[in-house]
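Only one chain comes next, encoded as structure tokens, the form predicted alone.
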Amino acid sequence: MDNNSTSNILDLRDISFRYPGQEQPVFAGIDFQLKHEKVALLGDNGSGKTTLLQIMVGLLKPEKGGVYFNGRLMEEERDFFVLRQQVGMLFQHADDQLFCPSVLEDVAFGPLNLGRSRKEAMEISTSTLRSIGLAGYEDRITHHLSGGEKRLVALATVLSMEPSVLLLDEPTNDLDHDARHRLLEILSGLDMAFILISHDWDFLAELCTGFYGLTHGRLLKSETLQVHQHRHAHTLGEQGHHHLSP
């Protein structure tokens, strides 16, 4: 993929969507362009953030408008099949992404579907698990893992497909402090574009350079959100950390 920061990777043009049986649209006339950047998608629960990500990868079809990937209009399911090979989506709930008996089988599922040999898929999957701190988890039973471990395995299933773009829906859900810190390290080290939905303001402040708000069916880029650091008194003493503020 072209890493030129001035070219659009994903381009949503005049997107409108409503769920069947609902009179009020979730959003109407939305335009959005993603370049080689890390951006946050903000909004209240129910504002349509997850819906918008699902439209980007073709899991939902807009009532109006088009999704473009690297300048090409995605029209048919076969177009989105190609897109999903390069745009990986981490779902909000890890159990929606994990369905094989063992961790290694879950992580290898994507590479196998992309036509990798079993040997290649296993090598990629083992390497991916090692890269996110889960070496030795290969034979673990996925659904016996903790919530945080499942979340990291779900991320490994996406990364093993070697995407060029990530869509991350509440990735810090179910993570304890150590797992959250590990996830922050992983995402900070990735040289790829991503869109991040989260209510974890400190996490967003560490990772994202652009901020978009979805409210009342409109998507607006914030030109005023800035990161600042201040200090609080905690039971273990003063600790500095970041927040976002307008």
The other form holds:
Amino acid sequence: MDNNSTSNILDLRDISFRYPGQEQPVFAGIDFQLKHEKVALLGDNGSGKTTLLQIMVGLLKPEKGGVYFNGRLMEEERDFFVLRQQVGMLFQHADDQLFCPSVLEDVAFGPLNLGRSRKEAMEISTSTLRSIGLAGYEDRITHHLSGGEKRLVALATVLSMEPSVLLLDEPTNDLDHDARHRLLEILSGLDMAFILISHDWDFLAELCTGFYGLTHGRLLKSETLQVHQHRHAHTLGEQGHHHLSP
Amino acid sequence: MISEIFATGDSLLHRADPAIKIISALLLALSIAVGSSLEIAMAGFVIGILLAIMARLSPVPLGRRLLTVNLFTLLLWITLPLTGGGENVTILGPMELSSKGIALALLITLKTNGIYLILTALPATSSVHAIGHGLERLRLPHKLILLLLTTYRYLSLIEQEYKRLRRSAALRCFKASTSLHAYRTYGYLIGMTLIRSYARSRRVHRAMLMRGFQGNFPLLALQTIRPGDLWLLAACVVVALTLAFGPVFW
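For the form predicted in complex with its partner chain instead of the form predicted alone, what are the coordinates?
Full complex below, order starting with the chain above.
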């Protein structure tokens, strides 16, 4: 795996996609490159952000165009199987992602599928859980966890596969202030490429260096985050968050 | 939807290995089920009670469950004494009660309760999750275990979907009644639950693909068999063999 920050890890070329039975394509001829960087993907509901992520990992097949991973064209399910070892995805709903009864099993599911022994898989899982502050959660039952805990466990299930790219689909949705803060801390500490879908601007501004907007089937890059003034409510008085300028 | 009320505890049986408990329960239940004498049924019932005491099952919920089971045997008590036939017949007003029928009802009642107590004291003192592991250790087909565990895992979510839909119907003043409107609404509710569950299963499948799923469901072994488990198994085997073959020699 080439960690050079100038080479493309993921490269989408001329992607077009249309859902069956719909006349309007979701995208027509999109190009997108991801290097070793953290980028945000913005867009209205239904603009196709999640669809684009699913095309990247081969869960949906584009009508036209190709997905290149480390310079190789991904054609068959077999190719994407290799890609998915390197590209982890955090789904919008953690409940869709956690399907094993116990936390440890869920986190070990990926490593076991990658051919690790049970002992190795258990070690990787325990250390992954510890690294994101979930030590002691091993034997908890996944569907008894709180929403924030579920999201973090879902992240652990992805991280235990030791990916080099992380695709995050609205990770802060439904999270309370503490859980959101914890997630932010964990993600800032990770040295890997990200694509982050979110409507949580503050969260994106903290993490991302590149910003892409998806509107009307087209992908536009904006190099910098615009610093601007705006009005907003402080539900916790002055303690809500810090202001960079008055 | 499934409340594992007996699965938590600290008794000897709670700590035993699920695979051992499944085999033990199966052997005991089989030997009781095939026995035809009242003595064996009685012995099975006593073994059931002893195991329930060993597992320290809380009596009130256990009693409530036994009540449900005995609704079935109640039916037998109503029908068998009247239809059992045979020679020893007691006349009770206009009815003829057959002692053969009564003996048969008693036999079935003892067997049913005995086996139910054994199943509650042995496998039901493990969580569904642990039972899945036990079945895996017993080399049962992978796909069946996969079905069991995922069904269990998602049953509560399907229930949640259904409840959410029902609440939203109730919030718009829907009341169950015998009308075409109510039937149609229930049809919609069930249909929507199915569609949503299907959509969810597709999302779950995608999440599994993302983590390298290839049709195999590797389970981590959490428990190992200890000497105490083997003693339990040995005791159950001896008791089961005695129940099954003892009458041949007596």
